[in-house]
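In the form predicted on its own, a lone chain appears below as structure tokens.
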Amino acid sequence: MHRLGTETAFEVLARAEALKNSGRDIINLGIGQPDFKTPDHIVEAAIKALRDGHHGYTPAPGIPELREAVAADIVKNRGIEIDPKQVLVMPGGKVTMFFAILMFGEAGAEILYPNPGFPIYESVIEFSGAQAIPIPLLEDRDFSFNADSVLSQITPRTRLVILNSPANPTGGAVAKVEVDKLVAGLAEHPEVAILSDEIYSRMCYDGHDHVSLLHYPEIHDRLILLDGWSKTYAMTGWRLGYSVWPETLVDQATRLAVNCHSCVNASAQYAGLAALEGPQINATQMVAAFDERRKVIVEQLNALPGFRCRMPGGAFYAFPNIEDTGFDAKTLQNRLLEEVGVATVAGTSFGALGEGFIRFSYASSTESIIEAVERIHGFLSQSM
């Protein structure tokens, strides 16, 4: 249990609600969560679910009318044709992470992640017994990785390669040259598998088309999608993911479920479907509102003293540099919640490599955004 991590956007969270019932004034932009409402109809099939009585066990990998609900979804949104019965329905994204390096991961294993990454990949892999190789992810390629990089850390004990485009907690989204280059070079390691986390696949800016690794035929066999509908739908509370296993995986994904879990919570599922195949006009905008935000904060932030900030290809993240400031990221993460009641969660939570940065989440109003640089420019007014 030691060689397990945590997610350090909750403990900022849970400080953050604590300060604001004792009185304070506090600005959140530390949690990763859309600020929208999950859309009315998506509560509402939901409601009725309950009313019609689907109150019991559903199958493991999830109803049949949501798996292949979503395999409809994968040929719209990537113009891929997938067989329902490699879907698998999960309780949120982190299951899918679990399951993967469960499988993957023992002692004398590797697994390669994104570094700085989701705190959760380096967390599991440890606890599997693998060791975990950092991928760097760079702020002078836009915390995009290098295919050549990454291809020359692939050893006779690699099992799983970790991507996740567009990131957390970077917004940094890889450009489709070097994930061609990647699965090029994976020919020559068959025995790797791939781990591709999309779960912002639907929020890219500036062009930066999603290149989803389900596009590439040839690795099929070995890859392992993650997504779901708590990004794009503002459903991060109803705990939904999806996963797409390779056919042999499949049974194996599905035991480790009915282990885990046993099924995910039917009125979920239902409100899942309608996410799906109802009306998509709310996310359209709330990717537009977030297109908005991104713009604002990047523009406030390169204000700031100290700080630089690159312009976030995707997700609702921004992760500026803040190394000319004189702090560390976590003393700074600290002193701005405690002093000026800001919350934001430092660059080193999300691995060693996030030292000297810290992240914001503009999944918050652009009036919060800009007085919460307001006061952070107060604060450095009189600390620097």
Second form
Amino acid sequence: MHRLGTETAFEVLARAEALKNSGRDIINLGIGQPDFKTPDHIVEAAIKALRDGHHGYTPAPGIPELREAVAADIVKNRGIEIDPKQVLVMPGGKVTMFFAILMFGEAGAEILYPNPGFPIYESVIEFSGAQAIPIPLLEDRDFSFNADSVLSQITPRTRLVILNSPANPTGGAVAKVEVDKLVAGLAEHPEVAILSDEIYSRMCYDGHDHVSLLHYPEIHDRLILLDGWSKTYAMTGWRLGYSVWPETLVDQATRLAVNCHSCVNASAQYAGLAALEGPQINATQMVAAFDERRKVIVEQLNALPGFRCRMPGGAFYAFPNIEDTGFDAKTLQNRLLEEVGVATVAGTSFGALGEGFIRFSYASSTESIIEAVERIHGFLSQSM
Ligand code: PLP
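Can you now output the form predicted in complex with ligand PLP? The one shown was the form predicted on its own.
Full complex below, order starting with the chain above.
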């Protein structure tokens, strides 16, 4: 158990809530969830499902209509046909990574993962007994991986490569040429599986088209795709996600589901169906709002002394370099929260290579972003 890490964003959230409850005025740019409500038609579908008597267990992989709707959505948004039987409905995006890493991780194995990256990758790799090998995501490459260096990290012990684009915490979006190169190189390593975390697939800006690993049929027999409803439809608390598994692994993944959670909450599955089949206008408007805020926050952060911030190509995070402030990431995170009431997350929460950065989630109103940056300006003028 001591090898298991955590997601510090939840600790920051708890501390921010505690400060708020004690009467402090807190601006929360820490937690990574949309500030929008789940669209009404989705909420209504869940209520209707309960009223219609969908109270019981569902099949472990999900209700057939939803698995079919996910397959249809993949045709619509990624242009790729898959068999609905490869789709598993999961209680959130996280569970797919947990299952995939447990499946491939064991003592003696190596798993490559993005660093800085979503903290659960490193945590569960280490928990599984495997060695976590960081794929460095560097500021001067706009936090995209370098295919040649990823390929050079593969050894006979490598079992799984984890990719995430658009990325948390950096907002980096990988270019197609780099993915092409990586997939071409993976032909030399047919025993290595890939987990592609595409939970932010619908949040791409400035012509950064989403590059899905599903676009490469040559790796379909060893690709696990992770996506879900949490970010796209502002449904983080519903705990609803999905994965696409190679035909050879889907039964094993289903068996893990049966051992772990039986099935996903029935009414949430009907909500997920309404989300995919209903109007997409709310989801589209939300992304347009994030795009506006992205430009505001990056401009504002770049005007702060000691900060420099790349323009993120996707997701809803800005990841400025704060080295020139003279603070380390954790100290700056704690002092901003305690002294000026602005919640952010230290880059080190996303791996050792996150030192020198802090993460801002801009899934928050423009006014609160502007106010937060003003407060940080005040803090830096006094403390630097
Ligand atoms: N993958 C990435 C990269 C994320 O940032 C998150 C959530 O922040 C998840 C997966 C987990 O999503 P869910 O809340 O659906 O479990």
